[in-house]
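The form predicted on its own is given below as one chain in structure tokens.
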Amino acid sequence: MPSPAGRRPNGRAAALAQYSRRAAHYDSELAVFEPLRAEAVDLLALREGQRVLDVGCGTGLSFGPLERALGERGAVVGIEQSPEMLVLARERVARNGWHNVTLIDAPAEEAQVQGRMDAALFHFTHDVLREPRAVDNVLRHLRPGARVVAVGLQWAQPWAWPANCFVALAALYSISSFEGLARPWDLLARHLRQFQLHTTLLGGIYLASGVFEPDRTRD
């Protein structure tokens, strides 16, 4: 499905403005996608004591499922550039008494993480996945063999017009550019082996997973 006329990459300012407006209602907006979040965390195949990056962590909705998988000896590092989202994420961490969650206030392309991580989660982070510098920086902080999972919107086949209508409306509200919406995961997939792609909503939502392999390039 072609991009709506006039939609062009708007950069960080547009994303910050979008999430500033959405922060107060973000949790309720994403409630319908919670089964996908659970499936994504399951695909990470986390073990107790591991360390995981939650890229574009928003208000911290993934922290609970990640904590249950990692246990107290594990660690979650959330990367988020929206001040309004970070306030809510910090409140969630304090409310639950999670002492093993670190929040990094930075765009994904600039975030610096101590040590190598065992996994990375991208949950509805289209803008991050379409920024090569962001993808490269996140992968730079993973150990070889780390599990990577991404979930988000994508264009379905042309015949699946109900799905594409949903994708278009959701994208207008949640991403700064329609660029790459046909294959939002392709920059990430180049660096992964055992890459798998599953779709739902008639192909309008994808769930991609694989294992990070440094210097791997996919055609």
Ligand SMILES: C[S@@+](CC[C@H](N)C(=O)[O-])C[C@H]1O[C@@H](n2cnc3c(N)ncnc32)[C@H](O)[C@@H]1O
Given for the second form:
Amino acid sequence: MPSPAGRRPNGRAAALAQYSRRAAHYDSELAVFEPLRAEAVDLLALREGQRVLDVGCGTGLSFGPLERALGERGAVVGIEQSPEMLVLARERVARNGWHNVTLIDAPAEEAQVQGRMDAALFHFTHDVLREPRAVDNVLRHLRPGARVVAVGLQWAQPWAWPANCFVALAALYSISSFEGLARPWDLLARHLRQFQLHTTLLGGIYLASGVFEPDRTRD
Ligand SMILES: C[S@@+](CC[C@H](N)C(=O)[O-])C[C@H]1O[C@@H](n2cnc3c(N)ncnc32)[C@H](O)[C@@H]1O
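So the form predicted on its own is up there; where is the form predicted together with the named molecule?
Okay, now the whole complex, with that chain kicking things off.
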């Protein structure tokens, strides 16, 4: 269960336990969000042959849409810390015969990626986005001008209480802390230009996008 505010000291252990429990039924739980995933991949505006980081890739549900956008000459690098989620991602890659997908078994704070990537996707990865060391490490692996897209839960306006009930329940189930749910994307946004924010579900889900600019830091 996540703490209502502030990161837990054992946030990583909590996240690992959460996804160990969820892995087997994760894909069916996420089916309802597939249109959002397609929108997120569209926002990346990928071109054939580009290389994309899928941060907190889970079971690899984004790999198919990313593969279709990048083609065989492109590459997907998935970073994932949950062993149970990674097993399913590996099975998906093998089943589809994708030779251009690399999986990195590490927390986003520590993952090391060869070369600079053209884009990064953070799809429902609140825990990663709220850890400054993880955001910094991912951005270190992007080329200047890389497109970055993040999608996830956020608190809606107080009047949108049904959306906030959904956000609270989904957060209890899927993230290790409620910290930052008002502006989950703010650590990332400091490093992006052309930052754009759209919301859906009465404001309870955001889609954020922008272009990575090294050395940019704005509040
Ligand atoms: C809600 S799932 C999203 C999975 C995938 N992006 C998707 O859209 O289906 C969140 C994933 O982030 C992973 N995760 C959480 N914290 C992480 C971290 N610090 N480093 C790497 N992966 C992390 C979890 O293990 C889980 O697989």
